[in-house]
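Just the one chain here, laid out as structure tokens, in the form predicted on its own.
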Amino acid sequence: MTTAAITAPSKPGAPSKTRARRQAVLWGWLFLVPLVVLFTAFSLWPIVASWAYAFFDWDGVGPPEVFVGLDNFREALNSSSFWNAFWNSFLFSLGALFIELPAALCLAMLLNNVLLRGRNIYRLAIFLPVVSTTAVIGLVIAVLLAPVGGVVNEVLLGIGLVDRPVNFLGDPNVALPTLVVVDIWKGFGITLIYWLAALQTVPKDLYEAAKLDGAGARQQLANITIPVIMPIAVVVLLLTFQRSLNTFDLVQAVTGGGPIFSTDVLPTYIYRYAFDASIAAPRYGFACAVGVIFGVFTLIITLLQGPLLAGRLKRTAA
């Protein structure tokens, strides 16, 4: 004898599970619409448009009409001013990678010590420049480093380190190193936070076991701290490199790329050709071509981090 499955009738007006699931998915997509619209309008479209405009001789007014192909790219790559800005941007990155990263790691290990009193106050003080307005920082730096009446020059003259005022921001040989140091100081706090987050992933049990085995501070650093934080360190390196490459606001606020373009970086180079009033006729298409070259370079560096990260992870796992 066979029995037929009897399904209890659903209550009137009660939605089925399938209908409820569809409504939940629909509401999810509806909440995503503002994000998608804003991302498309302010991120995706500018990227696509800059690639398209790079092939035109366009001043940014009206629709682009004069197609020049790869001429903008050739002009940029053959321009000594472009390579000057490129090299200056690279110097900012070198300063961040070889000075800021190791210095921030050393200070992070000190501030990660639970026995250090007032460590949260020190963290706050170091992080304040990161959240401070760059225009304000630029104004303060210009006043402090002024050759006449500047506090730094007054101190240097007072202790006898120099016999005449140093024009930190007006001397082409000194302006770029000065801005690199200021940029390191301003970005030091965010790099410190990265390292603190990495250090807090190290299990405390490993240190306790190492102490029981008689390992000293150097041995713990070499055999525990560095191997454990290495995967995160590669990410920190990548983030710091990308941030240092995009130094625009500080240079624009303090020197504007001068004197004699000695502090010109690729972002200020692009800005000058696209928006600066010092250019007789804006060259928006040329600026877009330089931006594309800059973006491709940054993308290549980012992709090269993949094999490096994978290799570090394998060594750490081994």
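Residue numbers count along the first chain shown, from 1. Under this definition, the rigid core comprises the largest set of C-alpha atoms superposing within 1.5 Å between the forms. Since this is a predicted model, take the numbers as computed values, not measurements. First, how it differs from the form predicted in complex with its partner chain.
Relative to the superposed core, L30 shifts its CA atom by 2 Å or more between these two forms.
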The other form holds:
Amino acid sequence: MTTAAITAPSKPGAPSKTRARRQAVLWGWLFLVPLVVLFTAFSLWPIVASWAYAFFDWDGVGPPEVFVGLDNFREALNSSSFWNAFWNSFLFSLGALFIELPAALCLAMLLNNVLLRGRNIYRLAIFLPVVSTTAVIGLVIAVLLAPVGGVVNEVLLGIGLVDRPVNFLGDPNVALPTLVVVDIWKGFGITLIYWLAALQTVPKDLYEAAKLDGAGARQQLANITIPVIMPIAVVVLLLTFQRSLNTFDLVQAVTGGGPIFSTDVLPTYIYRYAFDASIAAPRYGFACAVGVIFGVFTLIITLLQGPLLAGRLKRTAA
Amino acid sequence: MSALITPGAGAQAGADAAAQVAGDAGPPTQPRPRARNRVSGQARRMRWWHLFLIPFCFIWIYPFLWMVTAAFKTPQEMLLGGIGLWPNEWTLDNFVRAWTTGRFGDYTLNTLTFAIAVVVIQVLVASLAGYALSEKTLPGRKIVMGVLVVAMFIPHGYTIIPVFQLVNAIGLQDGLLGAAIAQAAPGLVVPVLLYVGFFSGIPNELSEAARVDGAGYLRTFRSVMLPLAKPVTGTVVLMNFIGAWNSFFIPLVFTLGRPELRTLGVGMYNFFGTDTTDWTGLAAGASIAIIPIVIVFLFLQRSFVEGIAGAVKS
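Next up, the form predicted in complex with its partner chain. The previous block was the form predicted on its own.
Then the entire complex follows, led off by the chain already shown.
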């Protein structure tokens, strides 16, 4: 290859044209080698391998040898702790889809208004949690929510909203909703940016035309804003859904899935079976099986949104 | 308003606002005075929103305000409680304690090493591949591009176990390099596509000219193309540096048996696990972890936000 580089520029002319071309191809392939190697080894192979490992009873020592067929899958699907984690993950998604998305859209419409002074400062403030380390800011919030001496409880007690401190993260009934709210707070800025980007695709003259036709704010929203941003909205929906399903950092750092597994989500569930030091031996095969189920579930939901996406695109095109 | 944000973003926002205002006042059919009245009336009404937005944003960023101020409070003051933010008595003891006995000094160094390694791997691999793939006649181009795009849409679920096994198998488990590769590799698709898009837009004449001047393929890439791609490199560096700095899962898994390799996020997690009462120390550690990255973001927010917004538009 090195010699090729040295000879390449030397002889311009008819016979060297094909040679130069061949060298360009070889160089191109050489440039692709790092990507192909890394991507195959660390992105494609792990997908294939976790499917394969899922059929073995394997603790990670030596190669997987004990083939157990579908036992891991059967065990997961029959286990109430799996379904507990599954529904909890789903609840994070519901929170993101039904609270975060609409609320962020409302705020984006407000912050998209050029007449609002200081809107850039508001945007920055709302975006701040996004760029902070989830595990770290999560722990700061855990301190703020502490039942004894935590700021939130002091305020709630001070204004008389509660008569005794709420154990936000220690009460199994309260911990999950609390984390869902914190998760929404953490991701809200991204959704806001998505919506602002979507709103900026709406041509301004559409509003002008509507105003001339006497359309009010509500009609403009229903007949211009919503239809125009719809195609992007489907993408935002998909991205938000995938992000909310993968809530690991916050849950692991703040509650570790507790108390009594009330905040356990699938990523922390998988982590526990594979890496938690407190269990006797890691169960890589089982953890992989749960990961596969999780992946398939996400894929199905994603594919369900495919026709929706295509349909929306077609409608806007028409 | 724009003066308070970074200069670049402020100027952009100003221009943006000006453009939009110009657009609003655009149609010549509108009688001008009426339009201005309507606009200023709306502007006056918009002012009421500050009554909602200012307290809302204050509560929104309260955890950050608490974190930064608590880091300077004495543990005694923290113990007395109260919701006042301003420390009565300023102290740096918390930072000293976090930096030395809390080992946040080591964690900071590890986080920097990890984040820089991730960014270097991504820029190197993605720019090389992006340049090669921008050549439309390259045999095999379509296959590589197709696999990349399809892989982007397949949810990966949790494939950490094979990655973990692989890093152990190639003997990279003793340093942060293995973790950095595990973090960098799955995120290569977007940078590669960004570079492909950029290099495809560069006219062929430029590389022809470089060849006439005697530059080979490698030289053309290194001395002509890569310097041209600085905007793309900037976006890739920024997005992935912030991502790597904040990453938790990969560093956690890869430093389980090696406390000396912990990054800030993982270190914080362990700090809180061993001592749940040292709130001022925790606040100082959290400040060490978060303030640098927030500053990086504030200086370069425009390209960061555009990078995120670009994800939905394309």
